[in-house]
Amino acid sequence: MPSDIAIPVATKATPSIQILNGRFDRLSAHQTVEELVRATRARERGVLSTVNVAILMMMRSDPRLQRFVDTSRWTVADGQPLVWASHLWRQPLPERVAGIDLIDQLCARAADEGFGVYFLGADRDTVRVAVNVLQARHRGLSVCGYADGYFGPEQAEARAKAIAESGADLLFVAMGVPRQEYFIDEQWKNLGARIVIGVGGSFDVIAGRRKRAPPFIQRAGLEWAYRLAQEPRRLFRRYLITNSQFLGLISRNAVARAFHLQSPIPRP
């Protein structure tokens, strides 16, 4: 069962912008990494949520997921369409901050800073290969442990306590949305790690099990289409519904905002 509020509600210390039902910190990828490193050095705790269009729309019909993101200490936009949408409010987000990029950047800093890292998610072979790739890429990376994400509710607490016992500072959870968020929410007090980030299917990409869209497709905001081409049966309905819903909501908000700005101010 979900906790009342497992993760303490944090006051946003960074400038943020509201896009539909999500509030995003106006941080670049570099600023995000620096903020997480600062918090880890200071022995602070917090969750970072990376939200794309599909997750933002999922939040609208999942109050538990909405609350989880709302109470995360940091929330960044992991989708180019969200960056574009932020311009409608004239408070543009600096750039897209992708979860998979944060893994690489944070592992690089963890190796330099001596932070311990734990990886939870995907199947056993995939997470093992992903860890090996990251250790080869970032010499000196201290991996406190790793485990697959295929476990039942009765094993969740034991998994969380194993992470705490490992002494890891950073925890990446790759079990898909919203399962990874539910796990973090339920086990927050047992996890021990200072910085926890849900990273979806990132381990599969790092391990070479799935290809990531080329940079020009990412910049065009079409990474969802690239993923759809790889897994059409699983993703077609999700992207058809969420993308259409997002476009409709953003369009209505843009029209309403334009009408409001153009309306004459009533005289007293």
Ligand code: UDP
Contents of the next structure:
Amino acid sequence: MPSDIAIPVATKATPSIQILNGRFDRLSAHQTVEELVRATRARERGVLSTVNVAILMMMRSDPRLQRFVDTSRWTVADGQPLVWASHLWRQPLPERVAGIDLIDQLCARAADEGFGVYFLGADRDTVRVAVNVLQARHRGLSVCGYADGYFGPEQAEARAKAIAESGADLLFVAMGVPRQEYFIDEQWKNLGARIVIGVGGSFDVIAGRRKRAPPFIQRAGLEWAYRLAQEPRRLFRRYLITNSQFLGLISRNAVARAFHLQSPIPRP
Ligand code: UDP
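Switch from the form predicted on its own to the form predicted in complex with the named molecule and print that structure.
Every chain and every other molecule in the complex is listed next, the one we just looked at coming first.
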């Protein structure tokens, strides 16, 4: 059934698990893509949030971001450390679901299914190159439009309405966290698109402006260190704070569980 608001967490359709302050759907990357294809075909609407450790910790001090993720229809774990942490529970997450991989996999399915896609975010040149790359990779991909993510609050509504008028089914917003979440939250009623996903800095990577960590670094849970090495000045404080906070909270949780101070059974 079509709905105009992001469905609250209590009605999550897929099995989920609570890790600290985040509730994650227990879906593999493949299942996530198929669930989004199903929802688009059924003309449902919803937001998918991709959450990594830094975002999970950011949510703790940003009630608006916390609420946005809590009310997202789907939330997936975009980081190996979250998948490891989920093993403290009886029904862990099957695997990491990275936002940047979702873009590729969904574009492939969108081309098959005839879904229209819109890309919002990054600077004008980067988003254009990213769209060209994706169109070259996925023959028949229907790009309803694209636009850069640099605009003031007075332009937000017009940007959202342009997306609705484009008729796009899927919308990727790559404006960084929490900027993209605030935009989606504020403009949800104007956006029109059925499935909306915030994908951080993914367009920079697709356009070749920023390098993604090699797979072995991703599997080792060290993607953050790779990014830190690329932009040490900007990211040092962010990763130092969020990683140590996460480690502290998860260790406390593990100790509590070991001493049966908390129920190991995931909430339904
Ligand atoms: N970005 C944007 N609009 C803005 C600021 C940033 O579209 O007002 C884009 C930026 O070009 C980049 C992406 O958002 O492609 C992620 O930005 P950044 O690396 O600053 O965010 P982070 O991933 O560090 O949170």
